[in-house]
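There is one chain below, alone, in structure tokens, taken in the form predicted on its own.
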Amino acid sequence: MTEHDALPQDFFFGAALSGPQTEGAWQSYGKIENVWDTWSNLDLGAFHNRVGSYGGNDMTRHADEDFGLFARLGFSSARTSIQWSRLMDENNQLNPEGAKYYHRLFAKARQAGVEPFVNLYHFDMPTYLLRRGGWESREVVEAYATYAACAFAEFGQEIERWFTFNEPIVEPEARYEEGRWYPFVKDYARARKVQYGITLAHALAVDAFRTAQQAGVVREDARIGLINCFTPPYTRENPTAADLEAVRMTDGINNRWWLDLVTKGTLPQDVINTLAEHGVRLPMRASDEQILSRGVVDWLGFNYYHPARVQAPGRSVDELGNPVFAEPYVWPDAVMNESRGWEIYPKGIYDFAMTMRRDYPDLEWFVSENGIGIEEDHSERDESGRIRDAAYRVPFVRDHLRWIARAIDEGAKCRGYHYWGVIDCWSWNNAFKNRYGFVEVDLAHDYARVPKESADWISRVAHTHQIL
């Protein structure tokens, strides 16, 4: 056993999932249409194998089984999300059927011995609110705060671990900057306005949480946080000043923006200044400084899949007139997950941990997502019908856990690890193209759950805390 092959006994293991990617039942329990339903209805061909948002991985029918699987694997917690479009109606008032749905879901988790961690937003805005301006609209930002307050009031005595947003950087990028997701906008300035709207919404939700907790509506031991896909930034060896500037802005938009918000209640002024110099001005109001100051959290979730490797851009604006602050740098030694197109770099999890120890030393955090998605995962099926995935999934997780163990040994305040997609799930317009799970979802046999070879390994690790 090597020096970093063990994790503390109070280190927790768990599952990461989301409402829109698992629940299904898209027109049941009073759920209204969200943006994924809208896109599926408009263009089902945009989704891999024409599998739209409707079914998730059918967790609504399999919840007892799924939480039981988590428990048997040694996972003491599972983070999912409430769908705004299920809990609230078209007037942003509580939907009683949606509330009952989540009370039942959380009860099933607890009955299995799994603590539910609850996130309030996972890219799934109700469509009618997108049509009213989405995160660019103060009305929608305030509607989110109302929704958050309603969730705290409804579940405040049940839930101990809350999160305002999952990956708040992704929606600005995917919907408004790169135009990959509906409504397919490619406008850098609008993307940053959307990012700013999400930022305000986060702070308002944290404020609503504190108010509810002080009033005894939320339990005294509850904590609130934010989850983001932080990407440790790197550039070429012997970088130029322009390369380092690309790192600064990439880090500033993707990482420091959120880290400063949740620890200081401010945004990085150097980033705001640079944006303004390039004609990108955030829609700030005089009262916003006070709102942002309320965005400080109790702890943080760190989703990690890949690093950000950037270099100085070869142009200052793109063909649409959008500012360009960095362009990708292809590291010659990169190891790639060819299925997903992402670099596999386990050391990045350690580098982030060391940044947290140095720059944000008081904030506890956990790895809230980490996983490897493989296309044609089922091609590794043996004669018994089990997928033999240990050769690639086990080394991926083992290497990341070893870097986490080293970081903890060196003083990082990392408290746990949630694996993304413990049970295969629907993944946006990729649908079921890339499979992440330790447990297969067999679509040909009524969404049956079948543990893969890797499930045996992660169960031993979770039960023993030895990285075998």
Given for the second form:
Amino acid sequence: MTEHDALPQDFFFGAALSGPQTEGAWQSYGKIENVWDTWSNLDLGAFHNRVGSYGGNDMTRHADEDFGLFARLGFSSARTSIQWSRLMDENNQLNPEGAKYYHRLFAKARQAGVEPFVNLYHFDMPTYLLRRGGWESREVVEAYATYAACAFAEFGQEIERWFTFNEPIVEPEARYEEGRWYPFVKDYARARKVQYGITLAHALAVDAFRTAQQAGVVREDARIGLINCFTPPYTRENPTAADLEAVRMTDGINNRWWLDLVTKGTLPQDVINTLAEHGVRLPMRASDEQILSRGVVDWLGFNYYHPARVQAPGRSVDELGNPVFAEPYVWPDAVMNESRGWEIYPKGIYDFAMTMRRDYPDLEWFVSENGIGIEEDHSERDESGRIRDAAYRVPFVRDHLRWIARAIDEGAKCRGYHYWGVIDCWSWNNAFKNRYGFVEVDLAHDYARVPKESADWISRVAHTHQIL
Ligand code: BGP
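What's the form predicted together with 6-O-phosphono-beta-D-galactopyranose (BGP) like, now that we've got the form predicted on its own?
Every chain and every other molecule in the complex is listed next, the one we just looked at coming first.
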């Protein structure tokens, strides 16, 4: 590619994190059990090195230090999430201790000169609500809207940047389709029902936000968005019609579903039709059209780790009777991050940007997560004890930033870049296996924060906006 080595001066750098992966303090400040705590309690062996959800990366005790580190790296914002299971009690009423916890956390961010971006849900449903049907239940969908309205009322004067969901596609897939995450369901139709429930919940929350803003409860300059892991879809060279059909459905479920929702307040009809042809019917009510129409957002977050490469499936139904619309295509030229099993393909960010420019030209967005998780960071250290990660972490970030710079030069409305896991954090059932940070969390020394070699580099880039 040609050199695109500078980012606009108003382009922002920041950190992406989430409540359940950082906070810890799982039984303090009135927090109730969420699905990660429940799975940890049920089967700690399912988590790498038996490290369950309880401790996060101990941010509750390190918050001042962490925001200070972000600021020193040159990051002006940090996105975290409020845990529903901390802000609300088991009657879905505000938990005052939880509210205080987050007021304090956001104040610490601001004191350090870091703007907190707040997301309301990061795969962390309170367990009692999962037991009542989770996202398949309208009662739970409405409970989420109540929680969102409560958060807007509590923090509406404090927070400017809100998000309803992080990666709404992941729970349907991981919990209900692939059965990798508790409660381990493998039912395609239920997964789409869950996806639909989350979709309605998003729209109801945006509606609550607009109402709160009109009433002056939420600041006038506040904006709301959605964050998803959009996966630019690719297939083999010289594809057959069936390969292209696999791309259409993958793109439809993972990308267009959410993009249509947040730009038009509708869902892609071709996807709904194909699902129906395969016996998958969404539990749509007549009044839902009106609800969905409220789902249009002010801007969007794009989490990017890897592309989706798919081809026509070898079978149309799996052994459990689930429809199969696509199967993975292994690109012979793929460069892999072996620790995570994800392909590294920086150009995907540019391809997504060009799709956005063509199909959704008015929508502003930012890269809300990107990063590389390497197993134990190979534990290679220099004389001063710092992890030597620059040889792989720097080129990864540099290449992605260059493609972002090029996309912006060509008119993409990409406003910023948040790196995932700036400080190593707890990664679901991989726990602390794959490290993403520019800053190490030393588990042997009480979660001590130790900058890695790459920290110097990203700090220079974030301060100068030159992609060195
Ligand atoms: C995204 C999630 C994050 C984070 C990241 C890295 O999908 O939003 O929560 O975990 O991926 O992935 P992992 O932790 O699985 O390595």
